[in-house]
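In structure tokens, one chain follows: the form predicted on its own.
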Amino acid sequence: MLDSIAGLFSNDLAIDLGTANTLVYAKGKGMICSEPSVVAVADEKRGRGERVLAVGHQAKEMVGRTPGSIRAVRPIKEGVIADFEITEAMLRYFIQRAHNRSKLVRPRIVICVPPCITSVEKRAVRESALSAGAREVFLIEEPMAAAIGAGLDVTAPTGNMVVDIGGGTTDVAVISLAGIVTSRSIRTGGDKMDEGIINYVKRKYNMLVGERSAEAVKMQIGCASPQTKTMSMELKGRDLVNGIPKVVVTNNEEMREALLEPIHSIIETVHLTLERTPPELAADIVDRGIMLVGGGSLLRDLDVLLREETKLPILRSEDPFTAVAHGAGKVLDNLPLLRDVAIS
């Protein structure tokens, strides 16, 4: 009964719990929060465990810059929960932030998860949300939410193909009649691209760069296809030979080489999903094309390369970064659709 009363004073929420970023959509308000999925925790004195210092942007500023007593943790690894307690603390922070720090709220929550998630991982997500203050938890698969957010009619008897490139995973799915007909997920996304850049710079320049520097260079000059216009950028790190700070100038051609492996994995996953698609739905995809969503799809010329490799029309949603959260938000307003697309 208390839960029902608390539910009257809380807004239902849709949460895109991503490896790199968490986005929160509140019913009736729209997108209210987009922050990095990072939590800074400090060791308590006298062995009393850990205390949460910061969540989101504040915590991300601390990555790679903390003393021994403080850790900046990313509790979601490759699309699934790696640290149960810290994920719960992060969810509690986002739920309370959506309700102006009020602790007496019990919202209904829709959480987006990768299609490759196991039953144990589903239970971990559900229990984390319930412990953080949710009244009721629904899980929906990220490609389904992405398709709804991108404006596709998922309930129609036609094939829609979605490629969702996130921070930890890339999910490729063919959707028809409010269900996923065929899908593939790989643990490759924006993080693996950053890792590719770090390893390339280490091999070529004997220099170690941090995750944030690798992400910045990927966003500014990273590309998937050869370009005529050369772009360059300074990259700062630590020289591995003599141990002192070092600056090198890199360009988009080098970054394309650094990103070859993760991009090849994504293209191969698209091909394998197309091979397993029923002929009638494959015919629809020829007409309707492939929809790109997710922050990783913003990589320069990735759509051009996919078009060359698949010979199919490639579309990018209006806002790839928020498509999954917007789709989950739309489902909040349509309970019959929520019951159709939610994972049992």
Ligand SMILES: Nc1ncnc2c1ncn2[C@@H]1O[C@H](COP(=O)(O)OP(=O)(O)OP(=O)(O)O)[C@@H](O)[C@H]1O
The other form holds:
Amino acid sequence: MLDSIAGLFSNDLAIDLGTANTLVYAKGKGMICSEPSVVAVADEKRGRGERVLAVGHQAKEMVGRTPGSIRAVRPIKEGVIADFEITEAMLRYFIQRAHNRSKLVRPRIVICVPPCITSVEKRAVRESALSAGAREVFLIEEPMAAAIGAGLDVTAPTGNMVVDIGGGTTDVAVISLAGIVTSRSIRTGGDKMDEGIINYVKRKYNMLVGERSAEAVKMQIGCASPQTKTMSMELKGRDLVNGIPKVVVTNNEEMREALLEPIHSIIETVHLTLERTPPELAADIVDRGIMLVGGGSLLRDLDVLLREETKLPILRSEDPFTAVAHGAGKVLDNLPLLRDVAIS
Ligand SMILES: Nc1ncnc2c1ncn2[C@@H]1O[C@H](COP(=O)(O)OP(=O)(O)OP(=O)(O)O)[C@@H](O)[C@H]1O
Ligand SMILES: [Mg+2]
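For comparison with the form predicted on its own, would you give the structure of this protein in the form predicted together with the ligand?
All chains and molecules follow, beginning with the one already shown.
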């Protein structure tokens, strides 16, 4: 009874709880926020646990720059919840933000989860959302949401392949008749690319760079195949020999080399999924191509390399960052579809 009254005043939400970014779509309002999945927490005095200081952009600014008593935490690692309490705090923040900080609302929430998620992990997501104030929680698989968000007709009896390269995971899935026919996920995505850059710079220049600097250089000059024009960029960090801050100049060819390993894993996963796709659906994919979504798909020439490696048409969604959240939002507006695609 109380629940249904609280429900009257709340907007239902669709949440893409990503490793790197969390996006929230509110029914009737559209996309209402997109923020880094980062929470800054401070130790309370006299050992009384922790207090949330900032969430999202503000907290991301603090990553790698915090004093001893403050931690900037990314509660989602490799696509799944690594820190239950902090995830709950983050969800509560997003739910309250969606409802102008009112604490009394109890929305129905659709949350996107990776297809490889275990039942224990599913329960963790569900319980986090319930204790953060949700009235009812539906889980849908990210590739399904991404396909719907990218405008593919998932209920038709045709094969669609979606490749979602996120921060923590890459999910490759073939969808037909509102279900995932085959899928494969690897815990490689944008974060592993950043790691590749950090390790490369360590080996080649004896210098330690931070995660954020590595990400910045990846976005600006990182690439998946050789470029005709050389682009250079300064990279700042700490010298590993004498411990002093230093600057080196790196270029796109070096960054391509640094990214070889994660990119190879992504391409291999696409190959393996194609190999396991039933022939009729494989024929559909030859005609319709592969849809790329996720922030990692923005890496320069990754689409070119995939086209060369698979000989298939490669399509990019209009906005790779929001495809999953948009798809989940569309599902929220379409209850029969929600029943079709929600997982138990
Ligand atoms: N121009 C770019 N080139 C390369 N990588 C990029 C670019 N822009 C963003 N990225 C990367 O995209 C990743 C974030 O993508 P996205 O928001 O889709 O991930 P996510 O949904 O939070 O993660 P996941 O789906 O794995 O949980 C980050 O690793 C970021 O560095
Ligand atoms: Mg994602």
